[in-house]
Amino acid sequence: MTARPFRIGTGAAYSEDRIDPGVDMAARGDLDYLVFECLAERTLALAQVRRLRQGPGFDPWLEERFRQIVPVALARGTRIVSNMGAADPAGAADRAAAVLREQGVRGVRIAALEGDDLLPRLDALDLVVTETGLPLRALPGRIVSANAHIGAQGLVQALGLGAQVVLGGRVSDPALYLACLRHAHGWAADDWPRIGAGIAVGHLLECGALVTGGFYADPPYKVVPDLAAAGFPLAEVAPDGTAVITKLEGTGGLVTPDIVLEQILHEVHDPAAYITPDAVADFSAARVDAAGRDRVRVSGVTARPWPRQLKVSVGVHEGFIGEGEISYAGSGAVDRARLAGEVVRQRLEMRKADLDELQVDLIGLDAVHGPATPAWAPAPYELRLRVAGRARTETAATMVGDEVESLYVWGPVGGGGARKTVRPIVAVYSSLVPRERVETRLTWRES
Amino acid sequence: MATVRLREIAHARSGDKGRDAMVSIIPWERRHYALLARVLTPERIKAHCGGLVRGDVVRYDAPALGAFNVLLKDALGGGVTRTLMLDIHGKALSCLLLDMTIELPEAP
């Protein structure tokens, strides 16, 4: 048997990320795998808030993706590999099975991975907090999750068991497609060289439209044809690691090497360093060259050994965020806004509100890129005022959108459109765990 | 000499890694990686922030790939789930950057 090129594909980049393209991709993609990465720092943290809630902790989207995409998937011969199981993999497992035999498919494998989530261990760990530098249990807020980042081992044992779907928490994004790639080639686990172009891969694929012109236009310097209609990426992966990026025949968007240049370095720290818990990949002297349309090759990527440490991601209840917004237009709606602001801000003060920050914004004029607003940026006809609190208490962050409200009456001439909102916050902070104390198992389902 | 917008001869892409923010500076041609090289300090680029970044920014140098990574530390008001800035993700940091001036040797 020759050694072929491997076909794999991205059906998910974010966890709700669009339907549609993820169902082109299944039906026509021909792959031997296709990949679903929907979770960022907060969306962890609020899957298992909505479980201790007793809801369900894994994707919310889970169940629509397991109807409408990986069914053409499976009739195809394509394997599933995703994190949707995010704060409980056994219990997607579980609803997968289901959905799957609902609509009459069945005998499918499924795999669950579990072990990520620390926070049952967290009092034998004894974790210290990446920001801080304090112990775990000095952050002031109630912690609600602590999962470590694991790679890609637990996912090629599945694969190499049988597994047509694996589910499973907080894998790191670049793993999920290590994973499937150890397992068509064989790669072993140091096999550096190939380990590398498997995170390279992946790290491309996880942010799926972002390499086939998603967030990329700019026009006239940057022109994305049919922008609307663009799809999601997959990769022909060769057995020595180099491979091809490109799309669907037939979606929008492109893919160029100046896209797949910008996409190897986003949210990459030092691009000769890029850690990951399968190991530490080098993109730094990466060959990235047009091979036709719409057809980027990626080569010469390296990696070193894994870190004797995983990353942890905790997250603690932090309070609530209080937001209140209203537009001011015409003439005098600058100076009508800045008096807006003012009365809001002295109202908190006179209630005694509680906050811990607050922040007054001129949408329209320098809310995005606030102090570095340039002198030249010209003055807007309409602008909207943006008041956001952060509290203790629910109470506190409250009076923040109730005063912004109230402007209706109380306020300048003319403010209309008033909106208010209050959130719970789950903020993020990091940690280290040693890889041993991190085990990881398996359990299975069938549809 | 010219003067130019950055915009005129590099793009870029921006996205958060925590409490820090990513832009990476990638210019169309090779030939303008050198003067980049010189010009965009990190210094440079911190005073162009204006106080939106409140720790250090570091670059990283890909001459390989033609690219340059830079780390905007401390820049999204205590990170993306704690920030009451609007853009909490940082996105939209490199069109920021986009519009620093450069002064080029010849006609872009």
Contents of the next structure:
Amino acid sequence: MTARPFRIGTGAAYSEDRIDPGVDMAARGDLDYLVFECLAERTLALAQVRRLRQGPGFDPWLEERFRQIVPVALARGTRIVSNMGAADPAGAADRAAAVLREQGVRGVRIAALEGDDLLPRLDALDLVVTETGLPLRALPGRIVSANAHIGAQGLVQALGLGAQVVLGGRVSDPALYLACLRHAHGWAADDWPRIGAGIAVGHLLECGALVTGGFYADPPYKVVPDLAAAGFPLAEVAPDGTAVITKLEGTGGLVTPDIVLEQILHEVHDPAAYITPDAVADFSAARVDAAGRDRVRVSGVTARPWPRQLKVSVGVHEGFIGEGEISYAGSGAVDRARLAGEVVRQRLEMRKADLDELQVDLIGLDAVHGPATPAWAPAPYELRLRVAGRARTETAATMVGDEVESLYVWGPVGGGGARKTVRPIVAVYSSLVPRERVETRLTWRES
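Since the structure above is the form predicted in complex with its partner chain, I would like to see how the form predicted on its own looks, so please show that one next.
The next block holds one chain only.
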């Protein structure tokens, strides 16, 4: 009898990803592991801002997933790995345990993986901003987060100690999946061909529906069936690292070599040197072959030793964005919208609004391509004026939307549907830290 293949599936590919494909994957995936990849650099910075304001620092969708998806998976013996801990893995573990108890799910061992948060130690680390070459201390009072991108080792340790659920912070995206593969297949941390293969699996599955047809459809050239019902991907991974990427029967979308190849190159600057905390993966000799309907075999990936430094994402408060929008339609809509934009520009100058930057877009004409919009582009029948300004103070940013709203009375004829917003800017900078300066630790909970 042939042994059942090891199966690992996607439960989420970003913080606000759909819930129902995750429920389906948990119920029908016959999985060993279900992974929720829910962090991006800005997502983490905003989580730190929430935490500083005494709100939850973990992923805002954690509770919903632990109500609807996780109990279904645990009942089938599937283990859970995620970075939904965001800025507060310990708090995430506490809440996860409480939600499971509320659901009547008892005795589940939950590990919280901490140590990526460097904010309390920034002064001692004396880091430098990669983009500017200036020390981080040149940004006094503006830094809201600083998190190292950590690898799979802490997760592997947690799984080896019997964790059924592991919640980390800024664990790198592919490391979530690689950790499961290392634990399941017993791969050594320096088994470079297998580590490279595991990184490739993680890099593909953390893309979620992008591997099952999302963001691929381009009719009539690239047609994806039943895109609205596309499911999440899963992988069957052999001990040598060879993987088959597939999806559940009965879900929409599709898995083809073309789609998988596109996603291997997704967010990769150099296919021969994809740098992660666990290794520098080499995708240049990857093979992507059809292995049946909605089944694609991936092989040939390798890696070389991990970098000596880890990336650090630093969230920095950069002021505020004030924005206003209003619509114009009918004959002469473009000329009226342009006049309205100029009125707002002049009014902000008259009021001496202290703006660092101002942008005026005609959505439907030039908002995407700006000055590169061809002169022969046809005039739309309707469009929306958007004016956005960046300022150091909330007061100055508020002026932008106020002036757009005043176009109801002071602007050209026919404007309608005005709206205005002001929001803080959290920019993300990069830095590097010696990997030996980042130490992770595990704490435990039980539902």
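Nothing here was measured: the structure is a model prediction, and the numbers come from that model. Throughout, rigid core stands for the largest set of C-alpha atoms superposing within 1.5 Å between the two forms. Positions refer to the first chain, counted from 1.
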| property | result |
| --- | --- |
| Threshold 2 Å Cα movement between the two forms at Pro193, rigid core reference | no |
| Leu139 C-alpha moves between the two forms by 2 Å or more, core aligned | yes |
